[in-house]
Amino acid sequence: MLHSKKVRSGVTNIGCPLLFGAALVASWQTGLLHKILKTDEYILPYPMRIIDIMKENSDKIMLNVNASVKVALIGLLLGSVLGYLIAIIATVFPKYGSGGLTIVSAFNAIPIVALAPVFINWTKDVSDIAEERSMAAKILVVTVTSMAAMSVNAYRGLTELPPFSEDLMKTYAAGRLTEFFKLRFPNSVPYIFTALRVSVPGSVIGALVSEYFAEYIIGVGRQIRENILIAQYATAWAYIVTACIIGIVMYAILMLAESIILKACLHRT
């Protein structure tokens, strides 16, 4: 009975979005969506037209995908590590750490469109090569936007411990390092993945938006902007679809990694 309920729930959770997506694409391809939105096929190209453009420009698209994914991953990694370190500092020094968490959260509230030009100006002396300057600025933007979610969630994982667990560690005369690696860090692992669920899509958005303002013209976000400016809407839509695919693939990889690592942690305990 319980198994059948899980099967039905799984079918519903997967089937309903797929049916909705299929219906949306079908209405789009048949022109029904154009009538509903009162637009034409030049502004909103048909899906098959977008797919054809993606095939014709696959090499160029992949070049820009590599640039955007590199920025998103490096920024995500740096932001997550820095965010976790801030959470550790806040745990060890709660009097000062709470202020650090507040500052990081405040940074996260600043719109990317405001951060990107500032970081581009800051990194203008990093290198004589425009590509390197742009890369540094974009990575900084993604780093800042990834820090807040990790620091806040990791802090919860490091401090919201099971009842009496700290007392048990004290009875074993465990040092701070032992307490961290045996108690606090394992307890924070689920919270790390909770943060990454927010940070992974955010890192993709941060990379794409920062490319709008970057000095070096490369990346999926920059190609969306450039093609819209010259009214090549079909090509712009091809890059928009590519951006969606990047986000979906990265999130799917995260979900797979989460299921494997959390199962391994549960099995170990």
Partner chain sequence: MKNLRKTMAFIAAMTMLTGAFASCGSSENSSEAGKSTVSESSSSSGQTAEMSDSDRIVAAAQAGKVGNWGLGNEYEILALLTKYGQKTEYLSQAFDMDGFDDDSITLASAMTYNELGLVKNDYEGGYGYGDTVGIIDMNNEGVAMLEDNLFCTKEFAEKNPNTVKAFISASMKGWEYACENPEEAAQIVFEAGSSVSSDHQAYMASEVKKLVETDTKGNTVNEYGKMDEEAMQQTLDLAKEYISLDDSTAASKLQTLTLDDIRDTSYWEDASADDFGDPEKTSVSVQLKWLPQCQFMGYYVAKAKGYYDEVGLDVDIVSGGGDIGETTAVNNSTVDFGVTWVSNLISADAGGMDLLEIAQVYQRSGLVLVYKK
Contents of the next structure:
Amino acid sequence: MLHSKKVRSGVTNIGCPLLFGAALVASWQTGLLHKILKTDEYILPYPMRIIDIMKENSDKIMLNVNASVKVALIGLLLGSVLGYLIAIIATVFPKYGSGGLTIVSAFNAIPIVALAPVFINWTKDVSDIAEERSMAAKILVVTVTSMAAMSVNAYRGLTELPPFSEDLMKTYAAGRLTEFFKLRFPNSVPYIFTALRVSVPGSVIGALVSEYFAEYIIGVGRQIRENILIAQYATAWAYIVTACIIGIVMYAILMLAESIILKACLHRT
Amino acid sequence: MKNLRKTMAFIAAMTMLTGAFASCGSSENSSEAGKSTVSESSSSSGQTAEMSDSDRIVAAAQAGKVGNWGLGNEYEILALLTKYGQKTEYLSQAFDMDGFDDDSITLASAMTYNELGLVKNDYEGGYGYGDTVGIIDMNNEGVAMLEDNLFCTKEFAEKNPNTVKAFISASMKGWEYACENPEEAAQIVFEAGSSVSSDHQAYMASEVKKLVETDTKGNTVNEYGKMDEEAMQQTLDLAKEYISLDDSTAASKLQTLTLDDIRDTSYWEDASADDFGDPEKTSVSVQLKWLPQCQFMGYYVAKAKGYYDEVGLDVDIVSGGGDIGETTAVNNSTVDFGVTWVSNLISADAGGMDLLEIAQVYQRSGLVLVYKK
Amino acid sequence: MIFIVLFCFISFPEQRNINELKGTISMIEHERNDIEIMLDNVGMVYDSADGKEVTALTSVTMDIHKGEFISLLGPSGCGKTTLLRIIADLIHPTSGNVLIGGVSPKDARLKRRYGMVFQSATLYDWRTVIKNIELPLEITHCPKKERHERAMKMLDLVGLSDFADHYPRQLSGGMQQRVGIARALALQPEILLMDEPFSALDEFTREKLHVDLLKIWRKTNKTIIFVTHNIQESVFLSDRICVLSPHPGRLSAIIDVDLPRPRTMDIKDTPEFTALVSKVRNSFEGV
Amino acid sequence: MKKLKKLLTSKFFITIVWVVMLIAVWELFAFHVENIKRTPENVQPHLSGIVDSLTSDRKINGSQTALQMVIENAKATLTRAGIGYIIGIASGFLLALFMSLSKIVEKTSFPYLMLIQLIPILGMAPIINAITGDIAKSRIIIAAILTFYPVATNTLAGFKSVQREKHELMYSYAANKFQIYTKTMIPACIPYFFTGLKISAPMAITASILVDTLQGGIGLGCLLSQSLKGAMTRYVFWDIVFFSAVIGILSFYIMGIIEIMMCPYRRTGKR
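Next up, the form predicted in complex with the partner chain, please; the one we just looked at was the form predicted alone.
Okay, now the whole complex, with that chain kicking things off.
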């Protein structure tokens, strides 16, 4: 009963979504989608046209991709490290720490669109060069948005330990540092990935939105906005597709890293 | 004991955090120096006043401190920079004048009727620079592009010619009245829900009046909404040169556009001659390019004074200021009419929309570059 | 004195002539019409992840009588749970036949001939104790009033009448398992299938539940098939113990337990009990 | 766990301490900014200034004070967010249900479900607006899309979390599909469903505010961007930032309270 299913499930796993995607693109290219959505090929250009624009402007697109990815990655890194540090502080001082975590997670509820202009004003004096201070503002937005997810998850990873493991460490008379590196840190690794799964897409979106307001004009998000404002929908779509690809690639890399690292962790124990 | 240790460590951590914040703050001290240079430069105005406009433009461009809002408002600046042989780069200017105020932008874009007023005057929201600032006028530099116009889709105009004519007629009547009574117009706009302070509103009305009644060469215009061939052609030529489109199809279409593709004077002519019948569509809406303010006082006046009712139209004025261009809103029939800048209409038509200018309200460019003397 | 035990050793049934075996079984069926479950040459082969065939169970042939308490005893991997799941129609044997009250496991299931008790109580967190017991009755569209009455009766049977409106989380593990038994009995099935139901409980609770289970069994007269890896437990509870051995899973012995009933805890101190326990243990070593 | 069992009063106290600390840091900054900036309210105003702007009866536009404006616009935004939220919840739940009912549906839609969270919906907002042609509609749709993903994935996780024994139990009762879902699957996934609701409640509000900024009209985001673009005093912007933060946090807790009311059997602290 099972053996034939295995082969079949492999086929359906890839086949079904592919088929669906192909059907979607086909209905898009043939104009069926336009009829369903009651729109025109101006607002929703054909896929081939979008791809053409992407090909024609690959250099310019890559320039903007670089800028956006840089913001997303640096912000993600800073936010995650900061978030993890906050989680550590919260673990060391559980009484005040968890209260602080509640406050940090509340940042999640503030719309980034509101944060972006605030941060641009805050970072005005970071540098005389507009490109640098814009960068700082954008990174700050991404940092704040990815910090919350990391601190909450990492705190769980640092405190929700296997039963008796803490006691075991005590019987070894292990110091706090040993306890951290031998027990708490390894325990928190899967939680780090849980946080990253939320914050990686979040960092991309944070980068795109913060570009809207930045002083220095660069980035995929900014291009989407500029092109829509001058009514260049086909070009805007090219950048939207680019943004999707950035998100997908970053997520795929994360998944790959997760599977490799978690496997390595499993082998070790 | 243990608790005490914990508390101490906690306090230490917090102190460190606060310290980090404080040091972060101290890096801002550099701007304190910046602030003092503001007063210095303004006090030593006599010395720098000798600088010519072209020197200013070159200096600011090379320092990378020319500002503009971008998003389709930048073409005149690009043309100006090109004129002086500078790289066509500018800073993205926020919608306040803080960047100008703190010197991160030395040559800032300003509309005569809005930002310039805020920079000069000291009413609420103003920076109070008074006459210590000077301007570079796009009209004088020969790079003026026409701004606020009225437009709709070709399809709508063909289907509802009388509605279009009636709307133009009543709107222009509104503009005429507003320009004759700018203070009353300002009050009407304020009561219509604008949140701009009434002082600034009054300033804006008087400045907008100038744009509506003076052409790019400084001559007085008596016919409201007239489409001046020469100014339109200059706008189209500059647009072809400075609107850069990534989409090659759109870019090549842009180069083929002629005035006849983007405007039709017949509706305005008939409207001026009061030569139109009953409107086909009586309930219409108009999308403004920006937030409700005196920039659009003609429409608010026409509505408040009942000019639209007189021609049998029920008009809904939709304020703008968002990311959705007014061109899109008109193109997908969210609204019937729109107010936009001619350059925006040109790029929309190049992109594949079928929009038609039906009246040109502003006869000259309201864009200036403002600098501290 | 050592009890004389009927020792029925079914040695490697694949060596037997299957036709002959089938004949024997139909004969037995004629002779005794109180057979509840009939297993005929039941085998189960899985495909493992790397594509190899894994034999979970090789031809098991046996009869289980009405009202009998049967234990399936063996170490992990011996196929005892597989056998129970085959009877419960949760999996289909790759060879052989199963008849429950004369019908296939599927028909038996559709007729709700058996109730199941799992290793974990598998109670529904969001239902109170009484609502948990009512669950199967809801599924069979039993009228509301009758449903409640029957559930209360079952709850009474397991001695938890006072806890009807508690949520499962408020109960101890032993109490939860009692609710599980009450729920399995709610549809008044003829057969109770129990898959290591007490293995997660502490020794004290388990012993108490053993006695209680025997009481319930006596009152309700069900046929019970009880999967366990605990020798003492199987000896204390069962009429017969089916000893299963791993690699491949097979029925290696059936041991009759003719300790007198009703059994109490004291019986565990008797030499007969001890002797049976060692006999069962030896039956493993003998394999 | 021991630490969680602290008395409510002390927990309350800790929160107060944190809030006071945050206020102190904010004010420290505000004083600093006040000294170096000509328009401190554009960078960071004093909290007292923000409170003043809310309580003052000065009319911002022709007829309303700041507080009246915020409340009126908040009503519009929250209504749209609410409608979008409900649509998102319903469609997210239904998709999860179909995915759990049919392997084909699950396999087909799961990669696309992942994709939805990777698409910059906020970047696409103008296009959705262009397609629908109605700003109010697109505001609702985007709130719905953002709600949709967390609800769908969490509900699906809830369906998958049902123990094998529970499936077997229902199987042994010969329960039909409808009974399996109403008696087992759906009640079992409720806590997961609420996790999704709690995540997406602030998101729906954020989205609604963000999409407001696309075009004029009524809504918190419109007001926010107008204030940012200098159409009215900057304090309105700060009022909205704080208001939206408070509403976002409240929405999270309100969903938590509803969950506790709906699930009396749940112990606290799970997930």
